[in-house]
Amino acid sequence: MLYTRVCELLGVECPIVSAPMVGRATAELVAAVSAAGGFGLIGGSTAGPEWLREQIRMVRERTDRPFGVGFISSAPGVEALVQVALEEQVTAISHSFVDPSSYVDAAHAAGVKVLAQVQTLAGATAAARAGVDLITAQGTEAGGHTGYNASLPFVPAVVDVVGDIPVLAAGGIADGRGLAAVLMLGAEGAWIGTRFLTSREAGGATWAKAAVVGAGTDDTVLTRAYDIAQNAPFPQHVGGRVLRNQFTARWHEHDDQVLARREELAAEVLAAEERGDTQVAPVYAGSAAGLITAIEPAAEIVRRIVTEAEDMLRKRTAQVLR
C-alpha cells in the first residue's frame, strides 16, 4: 500500500491532491476526491467569501474526510477568502504565486496547515523559510498557470533545497506511472489537475472537458496571451498552459499587440466562452491531456492511479534490477 509523509501530514489514505482549479474544483469534486482517500482542494478564488463558506460546508455534508482550499494568492481580495478558510478550520490552505510568509502564523494558530505551490527554486526556498508544511513543485507541463521549469529536473531540485519539508510534484501526472515516477524523484505525492478536470464531478462546461479528452500531448502551449487580454492577476514569471487554437496561433508571443487591443480581445474571448467556441476561448489543460481518453468519476480516477502506481513500483523494479 502506498503511504508517504503526505498521507500522515494531511490525514489521508493515498498521496494524491486534486488541484484547486478555479471554477472546476468545487464542493462536488473535492468531496469525491477526499472520500476516495485523496485530498481535495476547493478552488477558493472563484467568488466571494460567502460562496467559499458555502462550498466548505457542502463538502462537509458529503464527507468527513480531510480537505482544504487553494488560492490564487496574487489576486485582489484574497485575504477575506483566506479568513473564511481559517474560520471554517479546513485541514489545509494552499497559496500560489506569492511568498506565503504573511499567511503562515495565522494558519498555524488556527490549527490549519499551509501548502505553497512554487515554480522556481527561489520560490521554494522562500516557502521553506516561511515555515510552510508542504511544498508543491509545479513543473511547466501543468495545465493552467505555471512556470517554465520542467518537472523532471525541478522536482528533485526542490526536494534538495527545502530540507525536511515534504514535496508534492505537479505537472504532467495523469496516471499511476506519473505518480510512481515522481515518488522516485523524491516527492511524497502528486498534485493533479488536468486528470480531475475531466472527471464527472468537476465543474465547468462540457465542451471544455470534451476538448481536453480529445487533445494530444502536443496540443498545448504555455502563453501569456490570455492573461494579457483579460488583465489577469498573475506574475510575469508564469504563463497559462492552454489547448492550442486559432487565438494562440494568432496572439501567442505577440504580447505588445495583445496589450494594445486588450479591450477588444477580452470581449472576443468572453463571447467565445459564452458560446463554447474552443478556437477562441481558453481551455486550460496540461500536457497530460494526451493521456486522458474519457470523462470518469473522480473516485475511480483516484483508485486507478494508486493501483497503477503500486503495480509499477513493484513490477518495474524487478524488471530493471539484476
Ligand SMILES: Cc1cc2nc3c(=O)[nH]c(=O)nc-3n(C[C@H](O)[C@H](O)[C@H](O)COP(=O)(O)O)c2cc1C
Contents of the next structure:
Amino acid sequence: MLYTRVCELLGVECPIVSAPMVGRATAELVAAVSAAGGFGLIGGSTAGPEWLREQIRMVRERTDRPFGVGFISSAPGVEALVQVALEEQVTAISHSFVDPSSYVDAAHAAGVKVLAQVQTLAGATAAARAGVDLITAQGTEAGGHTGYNASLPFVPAVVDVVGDIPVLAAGGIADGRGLAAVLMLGAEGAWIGTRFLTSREAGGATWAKAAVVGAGTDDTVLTRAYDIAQNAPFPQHVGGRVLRNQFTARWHEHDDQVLARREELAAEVLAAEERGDTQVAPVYAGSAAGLITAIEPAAEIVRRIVTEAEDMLRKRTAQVLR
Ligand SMILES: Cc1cc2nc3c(=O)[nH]c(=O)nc-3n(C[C@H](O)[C@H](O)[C@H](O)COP(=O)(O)O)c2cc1C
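Given the form predicted on its own above, I would also like to look at the protein as it appears in the form predicted together with this ligand.
Next comes the full complex, and the chain you just saw is listed first.
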C-alpha cells in the first residue's frame, strides 16, 4: 500500500492532491477526490469570498474527509479569501506565485496547514524559510500557469534544498507511471491538475474538457500572450500553458504587439470564450493531455493512479534489478 509523509500530514489515504484550478476545482470535484482518499483543493480564486464560503460548506455536505483551498496569491483581493478559508478552518491553504511568508503565522494559529507551490529553486528556498508545511515543485509540463523548469531535474533539486519539509511534484502526472516516477525523485506524492480537469466532476465548459481529451502531447505551448492580452495578475517568471491554437500561432512571443492591441484582443478572447471557440479562447492544460483519452469520475482516476503506481513500483523494480 502506498503511504507517504504527505498522507500523514494531510490525514489522507493516498498521496494524491487535486490542484486548485480556478473555475474548475469546485466543490463537486474536491469532495469526490477527498472522499476517494486523496486531498482535494478548491480553486479559491474563482469568484469572491461568499462564493468560497459556500463552496467550502458544499464540500462538507458531501464528505467529512480533509480538503483545502488554493489561491493565485498574486491576484488582488486574496486577503479576504484567505480569511474565509481560515474562518472555515479547512485542513490546508495553498499559495502560488508569491512568497508565502506573510500567511504562515495566522494559518498556524488557526490550526491550518500551509502549502506553497513553487516554480524556481529560489521560490522553494523562500517557502522553506517561511515555515510552510509542504512544498509543491511545479514543473513546466504543468497545465495553467507555471514556470520554465522541467520536473525531472527540478523535483529532486527542490527535495535537496528544503530539508525535512515534504515535497509534492506537479506537472505532467496523469497515471500511475507518473506517480511512481516522482516518488523515485524524492517527492512524497503528486499534485495533479490536467487529469482532474477531465474528470466528470470538474467545473468549466464541456467544450474545453473535450478539447483536452482530444489533444496530444505535442499540442501545448507555454505563452504569455493571453496574460498580456487579459492583463492577468501573474509574475514575470510564469506563463500559461494552453492548447496551441490560431491565437497562440499568431501572438505567442509577440508580447509588444499584444500589449499594443490589448483591449481589442481581450474582447476577442472573451467573445471566443462565450461561443466556445477553442481556436481563440485559452484552453489551459498540460502536456499530460496526451495521456488522457476519456472523461471519467474523479474517484476512478484517484484509485487507478494509486493501483497502477503500486503495481509499477513492484514490477519495474523486479524487472530492472538483477
Ligand atoms: C485549468 C487550470 C487552472 C489552474 N488554476 C490554478 C490556480 O488557480 N491556482 C494554482 O495554484 N494553480 C493552478 N493551476 C496549476 C495547478 O495547480 C498545477 O500546478 C498543474 O495543473 C499541475 O500540472 P498538470 O496539469 O500537468 O497536472 C491550474 C491548472 C489548470 C490546468
